[in-house]
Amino acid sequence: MAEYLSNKGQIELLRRDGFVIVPRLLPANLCEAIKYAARTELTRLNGAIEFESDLHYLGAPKSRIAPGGNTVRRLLDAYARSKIYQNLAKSAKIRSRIALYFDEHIALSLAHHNCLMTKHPTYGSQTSWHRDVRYWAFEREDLISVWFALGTETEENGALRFVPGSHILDLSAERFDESKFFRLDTSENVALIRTAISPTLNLGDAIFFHCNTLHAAGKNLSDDIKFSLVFTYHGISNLPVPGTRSAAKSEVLL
């Protein structure tokens, strides 16, 4: 298991599988503090927010005025919201592993992810199979996201699913639909998705995963909101393409 490996061993798993779970990376009290801050923000609805009805994903409310239309999907711009998020995003536990992967100085993207994910019961939508790089624009498709579980994450409450090794596969554009979700109407794609796994995460666990790793997430069938925090990093030599969304916000050098 990754918890018994050195940082180097964990990064070797990340390179091989496209993701690696680092158990208990965050202490329980920090997870609870972040969830408390997030629940408070959900009552205030300040700052940049993405609602489920904005996305039109499978199972999402059809509009803001439909039942559940005001269900929050993401509290955006997490880094700017609180020192608690900033300190975590820049923490030595994260920097050391990400720098080891890229073997150079690193930067935190403020344009992508950089959010507190809230998956609600009933109106929280399903996320279809995709690669995150589908809407990112960098010189190289080589970025790493870190997903922090702020509570238990299982298939029941909509945990992430991954296809091991998919980050190194040459998947043609024809295997994705017009929204760049992985098509499930071809036998070739279905066979690949059958190799997916859905790891259970416990409070404080983190998943490091590559931007080209195929992943998805189901609906939250539990009775409570699932909270997760996610940030994305890249090596400083891998620049965002000028004029794109990826270059729309400044970055944080670490």
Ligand SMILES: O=C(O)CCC(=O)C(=O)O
Second form
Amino acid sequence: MAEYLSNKGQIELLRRDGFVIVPRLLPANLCEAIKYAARTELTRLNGAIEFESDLHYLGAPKSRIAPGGNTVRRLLDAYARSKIYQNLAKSAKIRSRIALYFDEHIALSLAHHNCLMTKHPTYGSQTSWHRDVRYWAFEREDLISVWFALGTETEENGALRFVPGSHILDLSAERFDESKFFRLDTSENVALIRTAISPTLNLGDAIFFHCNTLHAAGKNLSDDIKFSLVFTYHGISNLPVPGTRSAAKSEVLL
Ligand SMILES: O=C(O)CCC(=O)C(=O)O
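In place of the form predicted alone, the structure of the form predicted together with this ligand is requested.
Complete assembly follows, chain above in first position.
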């Protein structure tokens, strides 16, 4: 278990499997404070918001005026929303591990993830198998995201699933569809997905994962909203490609 490992041991697991769970990284009172603030923001619809209906994923409302059309998927720009998020994203417990991974000075991308993800019962959609690098354009495909579970995350409420070791597989473009989701109509791909695992996360656990790790998540079949906070980091020598969405926002040097 990663909880018994040193930071170095955790980063070795991250390199080997493409993800590592660090149990109880956040104290319970911080998770509760973030969720309290997030619930308020959900009612006020403050700031930049991504709605489920914007994405057209499986199970999402078809439009903003369809039933459930106002269901929020992401409270975007978390870093700009509150000092709590800023302090957490820059905290020593994150910086120390991320710096060990990159072995150079690091930066927090404000262009990607940088959000409070909500997964609602009924109208929260499932996310098909993908690599996060589908969203991004950097000189090298080498970024790490940190996903903080602000409550329990299980298969029942739509937790993440991962294919261990998939971050180092050479997966040709043909194995993905036009939206860069991993196709499930080939036996080769299905065989790979069968090796996936669905780790349960407890309140305060964090999962560090590579931008090329194949992952997916189901619908939320519970009665409660699931809240998770996500930030993405890279080494400062790995620059966003000019003119792309990845370069559209400033970065925070850590
Ligand atoms: O919670 C989910 O549905 C998956 C989120 C995810 O994989 C992503 O945003 O890249």
